[in-house]
Every structure is written in structure tokens, then in C-alpha cells.
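Given as C-alpha cells, the chain that follows is alone and in the form predicted on its own.
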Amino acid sequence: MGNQRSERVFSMPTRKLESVVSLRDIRVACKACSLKEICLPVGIDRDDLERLDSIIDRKHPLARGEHLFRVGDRFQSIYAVRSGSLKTYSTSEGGHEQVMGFQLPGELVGLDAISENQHPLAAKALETTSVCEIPFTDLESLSSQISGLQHQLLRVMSQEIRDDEQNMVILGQKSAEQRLAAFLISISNRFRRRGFSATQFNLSMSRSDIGNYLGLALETVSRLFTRFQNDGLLRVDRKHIELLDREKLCAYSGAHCSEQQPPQESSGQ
């Protein structure tokens, strides 16, 4: 994606300094992993981090088009996207595919399978994608033992629900132009939330997938990208997107444009 994730230090004021884990101190794969969304902001100590790391399976990368799981597969684990991206989708009896969402680095997939113990959607890699597999029974056990982990997991789930609610508003109340603008701002916010650039990123999903997700024809999506570029809102170079006037695009879309910036790196650790 062209943007390097910067190192950040997370600490808890009630912890002793020597027990706080920063990204620099982590010698296992968590130092570059999206699992920081679950554990690192909690400021867990080294022993707890090693316990968490011990249950994680860093799977071989998925090739583009390869499935992580399919509809009806038994639920055993949740997955954190380390790099690359996924799309989740359902398929109708007539074989029509409905895209339900896209998962980016730093995001979890598989949470919707917890209640029924099987996956209601399929997840497919949009590009070469690396994930961490976290067995759910082990995660449940650890979350009752590691202070703050359960709360952090619930916070991640809450964010997923919030994103879904915002997407319903986009699909139900906005024009075609507003839908695409709100989609781009949503992607921008999600990248920024995890430390990437909010104005330059790659859209790994096809224009057809975007249209499917937004309920728009492929021709409409292509036309709107051209219009936004002509209006000076963005620049498109194949899959690379540069938002030239993010605030104007925000205002036009009616999307949430002022999400909290990620914490800055501390120079004192």
C-alpha cells in the first residue's frame, strides 16, 4: 500500500514502566501485526503478551482469489488481517454474489460467526493477504485471565457494529454520488484509524465489487470516479487513489470526517 506503519508506544499510567510493552520491545510478529487492535493499547505486560502470542497461528499467505473460509464452514477462529485485504460476500440460490464488506490491514474477520458457530459469509483474498488465526476458545480463556483484553475485544466488535450501521445509512438514504464519496471517506477513515495515510491508498477491490457493495452499476461507478477526478476531488491511477480535497469530499458525502487521529509516537520510551 506504499505507506509504512510508524512505531507507536502504548502505555497505561497505572502500570510500572518496566512492565509496559511498546511496539519496539515486541520481538514476536505482533510488532507488525493487526492484533495491536486487540491487545497492545491495553498495555499488557510481556508475560501476558507471550501467552497471547502462543495461541496465534500465522498462516501462510493467501493468494489472490483464495478463500479464507466459505459459507457454512464451522466457526473455530477469528482472523486478523496483517497485510493485504479480503472481501466477505454471500451467494444467492441463483448464484448471484452480494458483497457484504471489505477487510483491511488491522481489521478482524469472522466475528459474525460466533453466534451460530458457523460462517454466514465467505471471505476471499483480493490480493496476496496474510492473516493471523486466533482460536476462539483459547481467546475466550485468555480474555478472562488478562486484564483489559475482553474489554478491548468488545470495543473492536462495537466498532464493527458502528461501521455496519453507517453503511446501512449510505445504502439506504444517499444518492449514487454520495454513496461513492461516503465509501471513499469510510476507507480513508479506516486506514487513518490504523496509522496509514488517510489521503493516499490502494483500492484492492475491483470497480465491480465496489458497485456490488454500494448497489450501483459498474458503469455508474466508473463514471463517478471520472467525475470526481475532473472536479479535483481525487486523482486515480489504476488502483491507487489520492484524495486531493478530502474535506470537500467529506462534506459532499455527509460521512463522518473527523475521527480521532491515532496516537503519536512517544520519544521518551
Given for the second form:
There are 2 protein chains.
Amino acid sequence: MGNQRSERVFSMPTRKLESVVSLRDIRVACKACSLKEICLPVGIDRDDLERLDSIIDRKHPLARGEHLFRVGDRFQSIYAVRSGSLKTYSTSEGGHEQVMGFQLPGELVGLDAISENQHPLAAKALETTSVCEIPFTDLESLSSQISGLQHQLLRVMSQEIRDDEQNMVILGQKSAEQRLAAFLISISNRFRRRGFSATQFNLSMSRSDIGNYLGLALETVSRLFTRFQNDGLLRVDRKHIELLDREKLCAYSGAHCSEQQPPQESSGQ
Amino acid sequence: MGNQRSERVFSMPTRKLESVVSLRDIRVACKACSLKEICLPVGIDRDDLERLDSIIDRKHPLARGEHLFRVGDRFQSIYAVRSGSLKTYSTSEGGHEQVMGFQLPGELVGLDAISENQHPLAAKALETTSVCEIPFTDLESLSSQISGLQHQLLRVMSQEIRDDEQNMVILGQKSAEQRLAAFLISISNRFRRRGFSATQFNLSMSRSDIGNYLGLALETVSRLFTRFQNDGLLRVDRKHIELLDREKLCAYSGAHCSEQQPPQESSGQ
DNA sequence: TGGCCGCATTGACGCAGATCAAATGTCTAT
DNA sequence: ATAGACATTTGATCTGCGTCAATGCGGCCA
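Could you switch over to the form predicted in complex with the DNA, since the one displayed so far is the form predicted on its own?
Shown next: the complete complex, the earlier chain at its head.
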């Protein structure tokens, strides 16, 4: 695991320039990070944010194909994706791989490792990717002091459970067509939340990864992309996707997927 | 839905008899509960346990078919199953049901509701079932005071994420035979942990529930049960299952599933 | 600039498991 | 007990998608 380091030397323990973006986006403080509205800092006030910030370690970027951690690695930290993307996967005894998820900026990885103190999945960069490392022991003790942080951590984990349940529905009862449609809509929504285009994006993962994730053969994924294109739902060019008819894509996915609703203020409490 | 009540009248708010098991197991304190080694109290010392106990509300039992909560219900509490069993499920627009999981004694339900403050799934009793209600606001504030409780809560949620991931593997790439085998082994292991027989038990859920949960038609489940029986793996009689050859069943499931190993101290780092 | 290699597309074919159908067994309420 | 509703089993048929196979297309390195 001996990974190279480089700009580490520049990061002095006492840094003053708070709002200045330093070298290569490395070391953007949480409060200056564009992801703070969707990442762990949600709902944490200015002072507490600084405390959270102080335990976070911003690593230098992973190259495409590099591992953030592997199956069985001792659990020490969770990670937040800052830029780029990851896939998490497990490998069965037969060497067969199962892709469990893709992580975009602002999303956390490693939460499934808390219970057994070791990672049940590996996490690999799909492209050049940088992450924030959040040592779990520190996070835990900070959480008991900052109630907003505790709450947000629980919320994020709860959301992950919910997302996994959603995936179980998709794997358990949707057709190939519905699965891919649902996947594209989900990706699109996640990009939008992060301020990227919802109608035009690049998929950093291969057809094989998509198929594996959706429980489909990669050939099926490929065929579906061409079918969707013929049906006027989207335009595909290699990794690049342009959604042309989101409505119809929703219909194909066999779910409401309005997803657009403003963060409805759920009554009280 | 007007559910009958009966022994409620016997459970007085001021109870003195701490170590005495009261009527029909109602109102067993955590410290006297046989599930305390696998439920939320894990790793919490005597005094703190009393504090946890004080926020928990032991409800009278649910009858078979009764709902603990429904989709969209406001989230206020998580629940621990004390006896009996539950299924959680969602219903798609087409009225089609997707079973997400089954809860046995000592397991928590409702953790997926934290993030949106409302329940994404319904929970229904598969048989006469009693639960402990744990108001979430209280639990949260207690968690920030009792570090063991915070840790255990995170562990339980992490475990749930891990289990869901395991289910995704099953739904994504296992054959019907492997799915049912894996399901039976999982149930067996869960029963064992709770001190019940691992080789002989009653399934409280229908074939249809099992099939739905595993992404299979109920006919397929039924056929597999007879096949397994013919292959000498087990004996089935209606809901009653007797595992005859656990080894072979493991092989059928296409996973190591030793599961029996003592909490192996994984070699450092 | 060309050749190679991994990824993607497209086609042909077969099978696991869904669906349809019907018979039988079992629980519940009167 | 008896009827009726429902759960389960078993059989027959059909089909969506996996598998195998061949070809096409970039991107990368020498």
C-alpha cells in the first residue's frame, strides 16, 4: 500500500490562508468547499465546521485504477469524494467481481466497514479522483460533541440504507430496460444535485461495470443503449451521454421518479 | 385496524419488580432481556443500560398481519423486535409489493427512515410479535452522552448496509438455487445467534414472501424446496424446515459461508 | 503513423426461470 | 364440522436475457 506522496510537504499544520484555494485544489477547507451543502458538513455551523475540518485529511489524488482501500483492509477512516469518482466492489471466491456502487463528489465511502472494523468492499478510482479522509475515531468523538454532526452522520447512513433498498427493488423485480433507465435517471439526478448538467454527462465506468452493477450482461447494456438511442431517449457516444427525453426515460424505468420536487419542508419536528 | 388490547391494563407505569418477569414477557427491562447481547445494548455498562431502558417503550404485541408502521408514516422511533417477526416492504405504484427484509428478535427496524423523517417501507407482523419502541430523539441525545451507545448504533447501521450489500450480490448474480440456499443459511445463522435451533425452525413468511424477497416467482421457490428435499439437503413440511446437510446447502449457495468461525482476530494493520 | 489491445457493438442461439393453468392441501369463521 | 378463501405444489409452455462468437472502433505507445 506504500503510496507515493508529493505535495504533502506543502501542507503545514498551521495554515492561515483560509479562503484561498491552494495548490491544485488540494486543501480546500470544508467551509470553502463547493460540496459542503451535500456532504458531511450539512447542518453544521461555522465554528463546528472548523473543528470538523481540523480532523479531515486531504489526500493527493488517486490515479485511475488506483485503490483507495481493498477488501479486508483495516477500517480506520471513512472518505468523502471531492472530485472524480469511485466504484466499490467485492470479489467472490471464484474471482468474480460484483460492483456495489459508484461514488460521486460529495458522497461518502466506507460506512459499511464500521461494524466489523474492516472493509467488506474495495474502492477503486474510475478516473483521477481526490478524496477527503476522515479518521473514524475522531469523527465519532466529535459527533458526540456536535449534535448536528451526529445527526448528519446518521442521516447519511440512513440514506445509504435507503439507497441500497432501492437497488434491491431494481435488482429484484425490474426488467433490463427498467434497470438501465433507472440507473441513468439516478446518475442524472446526482449530477444535478452537484451542480453539473443533468442532461449531458460522461459515464466514468465501463459498460461492464454498469452491467455488473445492474445485474445484467454487458452485451445487454450495450444493446439497450442503442435501443434507447433509436427510441429517441438519448444520444450515446462512447462514454458521453445526452438525455433527450427525460420524461420517456422515466416511463421506461417504471417508477414515478419526479425527483425534481423542491426540498419539501416535511411538517414540523 | 382497530386492534384488540388486553394486558395493557396490567402494565402500570410505576413498576418495582425489576428482575421479575412480568405478565407474558411484557415489560422485561433491557438488563433482563435475553436479547441484550445482540440488540442495541451491546457494549453498554450497567448504569448506562438503565438510562437506555428508561427511554424505551414496550408496546403490547402486534397480531399477525398488523402494521407497525406504513409507508410515509412520520418517523419518530426505531423499533427492536422482542419476539415474533416482521417483514418490511414497499409497494410500487402498480400496487406491486417488494419485500425488503425480515426482522427477527433482537433486530432493529426503521433505520432507513432517519434521513427523510418518514418511513420508506411498511413493517408488518408475520406472526404475533412484540417490539420495543425507541424514540429517536431520545436515542440521539442519549447517544451523544453514552459513547458506547453511539458506537453501537453506528455499528448496527453499518451492519445493515453490509447486509443490504450482501443481498445485492445475491439478487445481482446468484441463480435461483443459490439464492434460496443462501437465504436458508442466513435464517439458520440468525436463529442460532438468538439461541434457537439452527437446524430446525419455522419460517413465519409465505413462499410468496420468500420469492418476492429473493427476486423469484413463488412457484420457483416451491419447486426448489422439493428439489432440496429430494437432494437430501433438508426436510420441509409446510412452514417447518429441518436442515439435514448444512455443508451441502452451503455448497449450493455458492459461497464459503463458514459463518461458524469464532470472532477471528484478523492479523494486525 | 501504424499496429495493438481493450472496450463496445451486433448477431445467433439456448436455457433458467417467469408465467399460465389446474389440482390439492390447509386455515378461518360460522 | 363445513364452506370458502387462500397457500402450496406440480405440470406445460414461453421468453428475456445470458452466453458464445465475430467484428468494429478508438486510444495509446513505439
